[in-house]
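What follows is a single chain, given as structure tokens, in the form predicted alone.
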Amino acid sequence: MSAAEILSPSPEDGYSAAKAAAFEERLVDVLNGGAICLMTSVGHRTGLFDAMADGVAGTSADIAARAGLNERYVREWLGAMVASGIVDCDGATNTYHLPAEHAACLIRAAGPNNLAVFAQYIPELGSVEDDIVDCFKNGGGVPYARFNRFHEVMAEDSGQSVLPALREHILPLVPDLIERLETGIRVLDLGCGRGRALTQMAEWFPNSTFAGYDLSAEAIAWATANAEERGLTNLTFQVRDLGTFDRDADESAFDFVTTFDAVHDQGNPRAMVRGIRRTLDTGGVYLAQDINDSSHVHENCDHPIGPLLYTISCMHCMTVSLAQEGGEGLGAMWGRQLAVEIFSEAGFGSVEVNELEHDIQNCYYVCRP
């Protein structure tokens, strides 16, 4: 088909001008949405949303002073916020106001509802676009070291999604677990990143011992320094490549093993899960948090954040796996069906899949030998 035929199709070919116009409008919305994500990330990182959280209107100079920032940049940022409908502007007084209804999704005090945290993924992923394009052409993957802030953003994400629900909703998925943690058991978290969940548990349950393993030396260094600063003597971290964990894991070394959003980006996730089965003591339990989706693409069309998750998968989770020797590249959207299959093949006789009412992003697998 020639370029002229593509650009000038006829209704006889089944072409719908209305459908084309609607799609064009949608793409314009996509472009604006991408721009808004960048500016939302800037607003979060600079504290501008927090500076406007009280709802008091102010000029660009007022708001810049509140946030301790450069007025000219703040003024241009406010222009983007007004054009996007996030911030209101009074043209008569040149003052700006963040409505309380918008602040409820944008400020740090909003806790788990702060969606500005997630906006940070867009510029972070964009920073490796050239590397990803090269992978499309030549295969391979982009290693962890190429990402400047991913562990930082993931830690913030976890801090408002996993941590607030950990004691009240997540740990109780395993009956009697909290009582055992209070008495004293051995706990391991794999792919721990900066170890925020593990650190929180170590503080809550001083009679138990906790260990965290992760491939990223930067993340482990941060986690270790944080644990030392908090004076936690029952918590240790190690840099470990989990691709051979099925052979490296100490038998019956732990009573409780966790992974928080960590299986799918491993180079050899099946080996890690087999190692988890091996390292669990008699009566031990493995709890895995991972993305709540289907292994079948067509069943994810209605997922509320499906496009975001597939993008994060392509530009981080899948590619960091493929960057490792023999990496499988499962990707974040590997899905419940494949997860249950892999857990079962590793030797877990019981795999329960749990969803939490407040969490649209994750499901929680409780696996027992």
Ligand SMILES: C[S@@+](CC[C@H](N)C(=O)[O-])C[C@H]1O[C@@H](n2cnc3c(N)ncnc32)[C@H](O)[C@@H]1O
Second form
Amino acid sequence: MSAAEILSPSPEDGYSAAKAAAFEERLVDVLNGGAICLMTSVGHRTGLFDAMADGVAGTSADIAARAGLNERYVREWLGAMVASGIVDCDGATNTYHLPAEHAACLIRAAGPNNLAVFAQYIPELGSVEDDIVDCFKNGGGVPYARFNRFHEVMAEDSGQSVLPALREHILPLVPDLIERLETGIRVLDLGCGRGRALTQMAEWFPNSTFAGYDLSAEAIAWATANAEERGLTNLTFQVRDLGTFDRDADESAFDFVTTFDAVHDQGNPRAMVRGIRRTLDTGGVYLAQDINDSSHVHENCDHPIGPLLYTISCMHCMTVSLAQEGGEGLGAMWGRQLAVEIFSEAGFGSVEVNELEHDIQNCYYVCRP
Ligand SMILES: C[S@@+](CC[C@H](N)C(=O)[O-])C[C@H]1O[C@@H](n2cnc3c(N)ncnc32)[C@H](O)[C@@H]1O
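Okay, that was the form predicted alone. Show me the form predicted in complex with the ligand next.
Now the complete complex, all chains and molecules, led by this one.
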């Protein structure tokens, strides 16, 4: 079809004007959605949603004063919020208020329901767009160091998506684990980032010892300072590249190994998983939280957050892996089928795939030698 034919199509060619109009409308929604996402991230980072949490109506000057921010910027942000249907506006008094039903998924006090935390991923990914466009042309990857806020946002994400479910839902996936942690075992978390899950476990289970390894010196420095601040003596962190973990791992050194969202963006994920197998003691268990999707793209069409996950994958998970030497670039959408294959190939005789009702994003693999 020539460009002229595409631009003046005829119904005889099977062209549906209604389909085209509906698609155009959808794209306009996409533009608005992208813009709202940026403003939602700003609202979270500046504390504006929290400043409006009580639902009390105020002028832009009142709200700016409550949040300690510049009124002109706050007024423009409020314009975007009103046009998005997030904040209500009374034209007669020029006042704004955040309805309680909206605050329930936008303020820090909403805990795991605060979706504004996740809005931060969009501007974070946008910050490396030039590098990504360059990779589309020349291949290669964008290294972790180019993402200025990634570890901060990821730690906030973990604080909401992992910590509240850890004791009640995630750890009980391994029968008797909590009892063993209470008695005292050796635990390792790989690709631990700022170590939120590990630190929480170290606080709960003082008889066990905990180690966290990650490539990022910045994330490990933050995790170490946090552990010191909390006075934890059963927890250590190390900067370590897990690309050679199949050779470096100490044999039978740990009873329980975890990865939280930390296999698919490794440069050499297979070496890390082989190392995990090697480092587990008899009776040891590996618990991996990773993205719940299919390895086959056509099976992800109805995934509730498929577009978001493929985008995060392309502009972060896949590219940070490709930036590492020989990086495999699995990406976040590597899927359950490939995950089970990689865990099995590494020598795990039993690989159980679990889903948790509260979590639409992840599945939980329980792997035993
Ligand atoms: C998506 S983040 C998850 C962080 C953490 N587990 C959490 O849930 O907050 C993946 C982590 O894997 C780490 N990572 C990537 N490649 C690595 C490598 N080759 N060696 C060690 N860590 C690596 C990154 O630095 C990052 O902290």
